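Let's start with one chain on its own, the form predicted on its own, as structure tokens.
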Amino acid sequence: MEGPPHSDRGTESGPKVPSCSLRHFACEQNLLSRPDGSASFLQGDTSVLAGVYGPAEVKVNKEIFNKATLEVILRPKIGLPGVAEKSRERMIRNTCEAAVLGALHPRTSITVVLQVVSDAGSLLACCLNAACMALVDAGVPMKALFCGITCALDSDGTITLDPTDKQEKEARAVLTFALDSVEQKLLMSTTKGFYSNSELQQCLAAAQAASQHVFRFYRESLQRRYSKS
């Protein structure tokens, strides 16, 4: 499934002006028949495939009596797991478990396993819309969709919205939020470098506003998938 590109350009009060634009996302459901929901996310030149297993049977030393015990792996695209994708398998969990309606499936297992096929920038917030999609897929419950946003902030304070790798590597701060659909409410939020408070409150409000547009794209996605006959 397509989207065309976003873009939502503005100006604020201050010098600084947000460039904000969403490179091009492209979406596929079901694609694996192993897994109980599956999707594939692309944004520019990033893109992940996600698998999500269950809610199923769990093993007795994780289940939790109250709700669904969720756990997220994250596969990189060469080699094994390191420090960076245990931090963020962390910071997408954490995320699933404010979304997901746990209670309505207490002493099982849900996995959601991320596999990254290329990383060319806010492979983060590419991460958290596969697991989204993914869980969508799999008819887990939710009290929302949630997506994933990252924020770059140049020298001169310029925000610019979805970077790529090139422009992460040059910019002062990276900022990645996983706000949800409801009342684009922050479920999430890390941050990389120097920023000033006044500029993560503008990241985030720029980061709600491009929000608007992924879940707009998500709609699209699942009612073009839909209403085929």
The other form holds:
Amino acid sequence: MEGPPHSDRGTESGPKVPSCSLRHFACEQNLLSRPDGSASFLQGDTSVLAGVYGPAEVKVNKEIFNKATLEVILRPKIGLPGVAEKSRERMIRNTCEAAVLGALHPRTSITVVLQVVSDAGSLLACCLNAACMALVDAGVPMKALFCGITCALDSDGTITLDPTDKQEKEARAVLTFALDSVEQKLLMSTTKGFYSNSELQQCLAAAQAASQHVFRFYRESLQRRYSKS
Amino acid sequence: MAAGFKTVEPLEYYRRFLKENCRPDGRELGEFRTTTVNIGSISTADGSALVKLGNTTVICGVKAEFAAPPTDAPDKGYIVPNVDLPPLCSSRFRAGPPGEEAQVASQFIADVIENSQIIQKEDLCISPGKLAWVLYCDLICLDYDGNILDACTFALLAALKNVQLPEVTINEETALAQVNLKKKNYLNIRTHPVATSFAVFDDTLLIVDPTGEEERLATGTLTVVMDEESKLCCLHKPGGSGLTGAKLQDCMSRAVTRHKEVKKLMDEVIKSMKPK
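Switch from the form predicted on its own, shown above, to the form predicted together with its partner chain and output its structure.
To see the whole picture, the full complex is given below, headed by that same chain.
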């Protein structure tokens, strides 16, 4: 079902606590003509473009007999992809594998290509959100949606969600989580800096609360897209 | 007969063991394999350590060289880790440029060094803006049987504790560095990060220290790097099945016990080395 490129503005979501407000979201789907699914996700000034090809043919040496082979390619904005990109690709791939129903398409390949358009903080979370929206746009069967949330902890323990580049640099620790939409379970986590166990639990709770806003935004943006056409 | 069943249905075979709360090699779900560490085995390196976690063997060699400090941080040195998974350690690795597993492990070790502040980079500076030490840490896996991240972190820590740097003075007249090989100092290791890895099974069960086969059958992995005072440096969960907050708490408590075990082992080894 090819709808016309539909641009959806996200609402500025803000829970009761002022320091835990997420930046302005925006998502555009089906903007590229070649990939089976594509999405562009904006969080504040951070923007990532994702394209999904699949389920498509897979090379014999890469095929898995009972499920789909997922591949993620992450291209940085400048320079050649390095070791850090490989590490992020592995994390995004494993997160997608946990959400995608690969068993329905054995011996096929699903490729997610992510291009960083601008980086102003919370990059990995934005990549995860873009990948999820692109997978939905491509019609890949999934058992749950997932979203990425970044938390920054500064020296006195205040939690800032969806930090900007400047806030990330000044923070004592930056934690990125990927949560699923069914039970807000922790799918992926990667952290920078040091923190205590109780701070981790607080950040996780704050991220789970914030993920509700992101999932509501997904739902609204899809409702709007399909209600027009 | 059991071997036949294991080949045909490895997951079912494994589940039978998990139902009895144990594993094919006889361990409990929360038990680590026997850990052994050997320090100072490479005489040509400035510091070295060999760690064996069951069958998984990782050797770390640290070499120190001179370099000019970075222009944006003239009072800092460098620590450059590199994890190599050669075809020797397992049949799944091919010769050639580092594969994804090796790159992910290298990035993980670099993150651990950065996050835990194991060495203050300022300690590596000899003369601000002119000369600094660069420590090349090469971790090579000799035998891959799962849980490579724990073994690498431990090997790195042990090797760094073993590094002795000679004293360097800058001669004012010639502006050249003079190295006094007779006088060597140990590095100032500020923290002791210890990694504990878990594998998630069937979305519910958590087992500690997975072997190579268990890693292949697992639906997800989790690595927790803990410091003294139960401070977390890294919570590395590269996707896989979801975990609730309660399960995470169990992992944390296991990581705290593991940290104590490893610290005790390290202290024993260092103590036995001192007379040298």
